[in-house]
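A single chain comes next, written as structure tokens; it is the form predicted on its own.
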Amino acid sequence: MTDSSGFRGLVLGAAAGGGLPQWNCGCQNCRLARDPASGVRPQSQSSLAVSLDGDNWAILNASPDIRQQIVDNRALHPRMLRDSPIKSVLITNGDIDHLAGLLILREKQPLDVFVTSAIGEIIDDNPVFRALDPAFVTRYSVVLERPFSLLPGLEARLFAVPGKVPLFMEDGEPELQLEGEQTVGVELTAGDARVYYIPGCAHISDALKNRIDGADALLFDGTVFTDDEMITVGVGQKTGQRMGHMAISGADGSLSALAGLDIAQKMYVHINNTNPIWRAGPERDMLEESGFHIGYDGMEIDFDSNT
């Protein structure tokens, strides 16, 4: 990063679960991402790093790709024989693409992990997570709406957003707009800056609009462009809503819901491999003309800047 001071973000992974290209997918986007000449870059699974000083970092969601994400971002490299600038990890839901990366961070390195009690139960119920040595990894159970220190000088607050339980916990047809500790958004404040990270959301309520209005930055769920996208592309039978994600487009889409809000920087992240915004075209043009950015791996964000 060119300037290590100030409240900054670094998109480690911009794609949804499976990444881009997904290992077993031959859709148009995945084919393009495998072609170095196409202009569509491969993207890893959803994760964001934040820092106030460029030396100490917090990770929001530990994706299965976190090892390569650390390799690809010099700010996260060790600075001595055994060291890491990563001081804390916060998990927003129990999906594999947000949780499995904790297992990569098991090499006896001091680390704070922040989760809700519901996500903590998922960790406790899976004995593989015992690989995280409690002598080094301290886990904190976070209460919704109660502020806590994610890094020195960086306050975080978790709040419920509509979603569903992780796929591996489904038993029959799940509630698709469940609000509780299963799926949360993150409010980050440092000084006068206020930032929101919401990589999974099934619906934008008036209460959520009121919360995020006036923010300095919003990184929001961009999983699918249209609700029936995976069906239309021919790679699945689930809608975006069935997966717990609202579509970007349409009368009930996030683009329309967020259009009237005063948010200085708006970005889509957690973008599915089928989403047409990965490539040049009318869908991407629509977002950019509406003032949205499309997140990408390695994207640097100055949260202190309103430009």
Contents of the next structure:
Protein chains: 2
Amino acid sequence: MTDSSGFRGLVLGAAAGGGLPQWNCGCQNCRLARDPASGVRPQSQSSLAVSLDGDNWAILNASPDIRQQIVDNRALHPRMLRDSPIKSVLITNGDIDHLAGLLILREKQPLDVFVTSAIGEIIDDNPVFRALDPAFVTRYSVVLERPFSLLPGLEARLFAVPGKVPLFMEDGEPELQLEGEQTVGVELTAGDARVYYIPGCAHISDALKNRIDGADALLFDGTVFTDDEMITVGVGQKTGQRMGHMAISGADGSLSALAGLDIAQKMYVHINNTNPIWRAGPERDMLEESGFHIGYDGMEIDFDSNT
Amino acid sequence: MTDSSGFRGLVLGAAAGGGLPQWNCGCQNCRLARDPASGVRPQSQSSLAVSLDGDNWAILNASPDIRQQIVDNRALHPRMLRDSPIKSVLITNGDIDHLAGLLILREKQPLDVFVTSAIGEIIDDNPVFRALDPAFVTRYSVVLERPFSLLPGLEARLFAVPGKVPLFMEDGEPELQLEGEQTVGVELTAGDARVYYIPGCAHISDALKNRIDGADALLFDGTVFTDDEMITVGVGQKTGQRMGHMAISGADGSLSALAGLDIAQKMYVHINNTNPIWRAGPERDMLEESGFHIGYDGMEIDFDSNT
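Next up, can you give the form predicted in complex with another copy of the chain of this protein, since the form predicted on its own came first?
First the chain shown before, then all remaining chains and molecules of the complex.
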């Protein structure tokens, strides 16, 4: 952990939906992740914890693995008989890997949940989420571009990024690169530090570049390295674009789009099990030579390091 | 693992809802479970795997921890690029600890899901379960007392046991000891072996005693040791009965009710984080002296051992 005070992040889960390994996948990465001697460690589903003081934490996306993620990270353990350092939860889209963890955060623990109205509708449409007792859990409907307090002293602002509706809500072919309340990025500001968390994004527009330029840190969608990766690995028919995610590599990739920006710490998160950056090789080298870090479960980030 | 063939069980999760430790609990057991030196090991949420051949498995209850449970149990790893030894899933009630794991078993894997119509309605009422693509996942509506094939050669039969609706469906004070399709026990038969799996049960009637007498194995509801346990530990206001579970101890407890029955292997599963049987002590001794085993994650059971 970094200093006892200071704006910091803790990657709870660096993998995309399904994690690494995925339950029914025998691809090279998943086989390596099941072999403790391989050096490729298992990674859980997408979630980031942030804090200003190390005592009070906000969780960005509630993954189905959140119970194990809390067990694995001492900073999130209760300090009293009924207690949690987790004070608030923010959800950036309605995909199962970001939403289903809310079902675990029951047990009558006070908690603030921040979602857009579109994601709030998904929660309302699924009675199973009544597991979160409204006597203890307060849900806030967040308006895009309007700042709010995620934790005392930590301001957050949501903004639309191109994405699509969750897979379980698709009805025929979904609109791709839809911009609205279904998929959002998060700006976090504390003191002089400005951080962006964008775990799902189908395209980087000039407006998005302008927004994030000059940031202290960016955690960005690293789902697939190449758009047709799942097809070439042989585990699916969908492109990254069809899943609502832009590739890292290629002329339209995020590596190229982000290359000219002045961002002190850049890292990829929400990395799919098929992505070659999980293992040593030219793809991983390319990222590291370009100044990108590759997220991993338990990764600690000091957001104040540049200020 | 037992022989390469033969009717066997594998406890994937021995704990009740929330697991051990629970995310926001600092009770004695949860603190011990967070300390690797304590001897009290973490336990995941309630699930049992069964197989006749070690290659094809049925899962009884899909816990939110199922992704990690599959990682932790080699028998359930895929053997090909897209593959799972898990062929079928049976759900015994609609509580989150038994149902939410269905959200993990997506990724276009052929699977048979067996539920009563009451539990099927819960699934239908929550669009999030559309994550299970009907092109790959076949759901069977099971009628109480009517045998069906859970795996080739393995027959199952569901029967009502006293319980209540899931917590998230409570509307005011629920009916306790409700008998119907909301909470069921499972009879499994293969060859001469007869096994019962009853992870939730509010009362043992004479009819239930008659049913299970003479069985080769019983895995029974071990949620709480005493009815007021959560209150005395200080973590909640609810009795075991209010949660739909009978206590282990006491004149009305399961230990006393099951004592006179001729059952070769008896074990408790679905054990709450507050239950003293997780640690060494008089409660654990009492069970072991009475011939009961205490379930744990990864426990292997040879159901053929008596035949």
